[in-house]
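A lone chain, given as structure tokens: the form predicted alone.
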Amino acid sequence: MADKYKRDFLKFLLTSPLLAAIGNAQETEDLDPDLKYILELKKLLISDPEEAINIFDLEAVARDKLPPAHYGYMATGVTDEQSQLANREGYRNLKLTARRINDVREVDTSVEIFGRTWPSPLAIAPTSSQKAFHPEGESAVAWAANKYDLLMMLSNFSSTSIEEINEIRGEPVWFQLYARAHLESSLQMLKRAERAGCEVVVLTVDLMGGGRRETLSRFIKRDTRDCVPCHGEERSPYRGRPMLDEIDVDAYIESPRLYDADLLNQIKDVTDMKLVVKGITHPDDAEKCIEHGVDGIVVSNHGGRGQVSARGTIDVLPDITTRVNKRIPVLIDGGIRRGSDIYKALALGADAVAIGRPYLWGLGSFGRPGVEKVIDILSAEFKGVMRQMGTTSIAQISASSVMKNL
């Protein structure tokens, strides 16, 4: 049994952006000791999430339960996966530095947003199709949202309905819409949320022009199932997609996607919920967002999955969240993966952070009880950062905390 995990994770590794992380490296054997050793760890396959020591465990489960081009479809980022390695290499280059003499065994994690205290800083981000990671889907998210009261994030392309999501989570999520040229279609899309209570819409503006998700397609080749039935022959993304049964899905899907000024306008002017641009990655845009009465942004570059060579989402948040001052709330997504990589976030001027893989792993490994221990594990891991840096609430973290590698 072990040398089918060794076979199965030097497969996966041979289609992995981590061999371009280690400098592209041909053969296993002429990887450093150390690094050889910690990825042959990755066999040892944990049997329940509460053995779980880190996130990355979960994610090991999932990779070894999911079929292929599933695991594949979450995993990858586009082209040669740099941007997606930007994300998390932009959080290793950040130190922090803690100060000391203080009370810490009181710790206030509270933050709050158009009004709504949360009781964590720590986010729901919206993606697509999760019932290709488990059979319970969004609502398996959605009830862990429910368990820890945290903000969730609604894919127009969820495989669970939105009234369905918002009964589960105990009051209306986010909703995120990819807007199109036939705009009656995307308008129609965000009446339907309005009328099922949501009083945020959040308009993904990063996926201008597409991109080779070169990792998926490497996977792809490696699925032996017949796809057809759930996909149909072009492999179809937008079959069965709940949000989609009350529109003209040709016109939709066929037209090109639309993420100008004029949009902002009218939904501003169509909708009461306040609008949320999730993409942003240049102070400027951020400003043109306010001039156009946008609500609040997430600084996200898709997870790496839609532009070549973006710089981490980190990186850019710094002379984003200088540029907005407090102006409206700005949200972070991207590469999040230990809870000093919240607090950093935090340092730098977000007011909440938001995970997508990370709770995929969760979903895809144990359903329910994984996506709850990828929070327990953050939420664990965040706390215990604030008292190592003597900060007990969120006020109190600031950038003097943060030193950037040299």
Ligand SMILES: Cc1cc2nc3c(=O)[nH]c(=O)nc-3n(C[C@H](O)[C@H](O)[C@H](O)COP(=O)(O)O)c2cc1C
The other form holds:
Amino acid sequence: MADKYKRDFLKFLLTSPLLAAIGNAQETEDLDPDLKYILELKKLLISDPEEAINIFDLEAVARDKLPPAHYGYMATGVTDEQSQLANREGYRNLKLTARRINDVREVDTSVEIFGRTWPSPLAIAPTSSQKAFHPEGESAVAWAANKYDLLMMLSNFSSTSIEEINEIRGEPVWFQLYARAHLESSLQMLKRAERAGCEVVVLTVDLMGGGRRETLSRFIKRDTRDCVPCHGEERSPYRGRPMLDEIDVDAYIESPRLYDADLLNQIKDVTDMKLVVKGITHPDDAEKCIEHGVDGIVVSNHGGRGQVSARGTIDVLPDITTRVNKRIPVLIDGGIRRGSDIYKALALGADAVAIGRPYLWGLGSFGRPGVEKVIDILSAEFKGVMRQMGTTSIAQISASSVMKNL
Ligand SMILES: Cc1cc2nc3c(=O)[nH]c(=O)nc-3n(C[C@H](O)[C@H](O)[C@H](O)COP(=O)(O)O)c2cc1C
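Any chance you could show the form predicted in complex with the named molecule after that form predicted alone?
Expanding to the full complex; the earlier chain stays at the top.
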């Protein structure tokens, strides 16, 4: 294994707790790690979602089952994966101090956002192209979100339409939009979501282009299948995207990405939907959003898929929540893999947390039951941590319980 990149990426994979069960990672690195990793995972692969002990068990199955190019698309960040790693490191570096002598038999995990009470602070982040991971795609995720009554965001690059998803979810989801300089097409999609009953638009502002998805490129190289039957001769990533059906697709995709303050004003002018901006990592930008009438923000670096060398989102969160000071809801995503991560994010001021890859692991491994298992595991872990910490409601979770490990 000469390639330094590959070694780093394998180290990244080796951080999966699944491998803790295998034993000595040092020894694993002495052999061909790629081969060793796959062999060991195969020994441990589960065949039923109910066997999953943690969400990484589902990641292993998704990795095994999915075509390499599709798994690569799910797993990839940019360049050396440092931003993706930073998201995880941020949580690992935080430790919790528990309070005792409290009655914790009853734990209430509910939160309120925009006047709606959610039974859990766990939300579904928007991810594109979910039929690449399972034929049921976004529908399977919406069924699971319906079952657990979770806040769900749908990407404008989804492989299922907003109308279908709202119906399955049983209520309008939050519609996520990538706006482009060709404003007409961007606003047409927004209007379609509004007609479908959506009350919240999530404007993603953190994908500026230019990010090199090296992990994806490497997985594509390993994929020997013929992609033409699904992706067409032109291999367009925009094929089969129902939200693009009614717009001038060429004008939309050929126009540059544009996320300036004017755009915020223009969106506010054309819709009464609440506007949430996703991709904030600096307190000054949070302030700018509030100045322009934005109703909520998502602290996010796109799961390390856009910007290189980003700080972990949990590391940038406290400065942002301090500045926002409860004026608008603050959500966070990136690297949330454990119930304790949810707890830490709430302690540092987030109103809710969203997951991306974890529910895709569930989807890619077993479809709807896999997604449900991921939600089940994270919810149970979070409830367990609330008990261990002596907290029985979200309001009791405080910053004083979280410390950086020095
Ligand atoms: C396969 C994939 C596709 C994504 N597509 C979108 C998208 O269409 N719109 C968007 O705003 N974010 C998208 N994201 C980013 C997620 O919304 C979220 O910010 C990120 O996955 C959170 O990090 P995590 O995967 O570590 O949980 C995507 C992420 C992944 C993994």
